[in-house]
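Below you'll find only one chain, the form predicted alone, shown as structure tokens.
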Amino acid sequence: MTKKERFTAALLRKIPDRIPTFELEFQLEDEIFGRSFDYSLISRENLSSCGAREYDKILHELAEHNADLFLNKLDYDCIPLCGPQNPDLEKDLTEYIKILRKLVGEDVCMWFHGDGTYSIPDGNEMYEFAYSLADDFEGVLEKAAQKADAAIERNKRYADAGVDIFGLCSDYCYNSGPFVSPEMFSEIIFPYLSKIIEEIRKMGCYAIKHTDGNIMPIIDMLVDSNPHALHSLDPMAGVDIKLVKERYGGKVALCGNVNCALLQTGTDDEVRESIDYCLTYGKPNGGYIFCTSNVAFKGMPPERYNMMLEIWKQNRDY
């Protein structure tokens, strides 16, 4: 199988020849390989600032370093198109993500952000955001829906340019459950979600839905949105892989659940078992696409995520 088609066949829960793997991000790159990409140089201020031909060659500098990086020495399914998402950056990023699809070819999936969703508020708007929702519900409703088109426009313009897979990552999930109630969840986060999902779907794209926490509240609705796959299945908030497999594993894909704790601050023979408690029971059936619980974050040990790897090899063929 191509890449494509086998990380698509994970997404739309049949058996590929094996089990695919991607990461959200991967910030290993001077831990492992010695070298990484100067992604200052991928900014508004940088680029405004260079002439055409400077311009093109950082975008297919950048797109060489991370074909190489993530299909031939990490060997993904997918391709994550990492970098800055400041909205000042789309022109440029759909450039880049145009030669990049030109050099890659269409046998590989791309991943980019497609959310627009409302997520956990940062300190500074928590309390700002509980007023209006008691001040003003019609103003957070009107926000949320304003939101969600603006992500399904920007999403059309970017799958244009070559992205086929879009990545939902508004965080909804601290470790004790979601940052507000299921029932308000079900108002002011899910028709929205719902509506972004569909419009993705319409265009012959995919969409994976990410959030770290236990979702278990509110996973019946994160299933009824009807995203392709479910992205982190955090167990370090109890979301136990074997549970959700067992219940939704007809309905949704499911990505994750390698805990990244463990791979920080645990024991090899932890980070075993977490690594084989994922394979046991992520890979049979089909449906499943082996990654960690977020991202291969700066900090990680480069030798627990090679051993990730390593063990994923020696087991990932069905």
Contents of the next structure:
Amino acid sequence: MTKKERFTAALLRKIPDRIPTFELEFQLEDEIFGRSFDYSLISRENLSSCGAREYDKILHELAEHNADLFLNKLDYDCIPLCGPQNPDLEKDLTEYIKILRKLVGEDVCMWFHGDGTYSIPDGNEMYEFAYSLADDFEGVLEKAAQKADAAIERNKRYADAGVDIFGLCSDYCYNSGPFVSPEMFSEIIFPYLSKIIEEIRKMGCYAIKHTDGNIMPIIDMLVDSNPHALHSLDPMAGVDIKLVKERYGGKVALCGNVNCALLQTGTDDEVRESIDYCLTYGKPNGGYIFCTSNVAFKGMPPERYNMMLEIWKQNRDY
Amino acid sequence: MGILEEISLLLQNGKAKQVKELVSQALDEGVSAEEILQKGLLAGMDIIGEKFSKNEVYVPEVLVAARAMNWGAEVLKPHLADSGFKSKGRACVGTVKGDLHDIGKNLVKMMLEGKGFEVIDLGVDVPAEAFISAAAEHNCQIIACSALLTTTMGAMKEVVDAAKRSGIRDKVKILVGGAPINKEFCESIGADIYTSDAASAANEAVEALTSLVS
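What about the form predicted together with its partner chain, after the form predicted alone?
Shown next: the complete complex, the earlier chain at its head.
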């Protein structure tokens, strides 16, 4: 199977030749490979200072760098399109995606952000958001619709450039549960999430819904919004892949659940146990993509991530 | 329904303007400021805290209820000062050094205030020494440290160690919380209290006052 066939088979809940793997982000390049790409080179300021031709060269270098990193060094089945998430850089990113697609061909998936729903607000925004819910609910709904429409249009542009997997990464949950009540979620998020996913499917692309935290109080709605897969399945928040697979494995593929906290601070045995659990209950009958319960974040001991990949290699074949 | 019960109920529903009006009305009717605070505002926040613990209400409802409490408390402030009212205790709260997340910290702050604590909010990215100097300066009985990241949770041990070095360790209870924290971690760094949610943190802080007094 090609990487794309393998990855999409898992997303379609079929049994591929082996369990695919990827990460939403890989932040351990310096630690594991001794070098990383300087993403600050992708900026409007740099374009102004170095000129169009040199800037185009930088975009090509980034594409070559990431193709080598994700396909050769890490053997991922889907390339995460790392890079600045600044909306002002959409033109630059689109260009980079086109270059990368041309470079890697059509036999591999490329993943990029595609969400446009409310997520847990930061800092003072949380107060403003909470007060808006109480004082101006219609305004909250109006903004939700605008955000979703903007995401749908943006996703079309990225799909044209070569993205085929959209990660919907608005976080909805703390360890204790969702940041709004399930009733509120059904009004201010669910319809818009469903609409974004519907449009992604219409383009022939795939949708992976990511959120940290305890998703169980809203998991029915997450599944009903019709993504191809749910990502993270956060064990630190008590999400159990065995239970989720039993209840929802017939409707949605699953990604993740390898415990990030244990990768960071647990013993080798605890890490092994977490990985074994994911493979034991995620692997059967396909529909599982192996990855951490968040991202391969800076600060995670690199030997732990390598250990995780080694165990995957030993157990990945169907 | 009595006026204090009505204040409590309106607060739970986040009706800040009506809470403010009713607090003024209660004062006009001769109800003492302390009684309005305890049986109206704090009683309402107590119920919200309990419901939050049981996932019956969520963060936005807590924030809106806290706004209503603050609006009501503003009306009471001068009256409480006149009556010589004292807070239940003092706590300094902050998100540890290197960590900029503040929702958990803010929730703990609100819940502590809802229990009658005077709270010194140190903000985010707070060095260990800042927790200690604030606790010493304000005579706090509680130091509450929050962290969202596995990469910053280690800074909580620095707070415990700094409290030991400064000689205030036996005068304060150190409370830790946040997504990556658990009871084992709390014990391993020598902190006193871990809870998984903000409302429980406030309850434990009240309990801790008793042990400090005794």
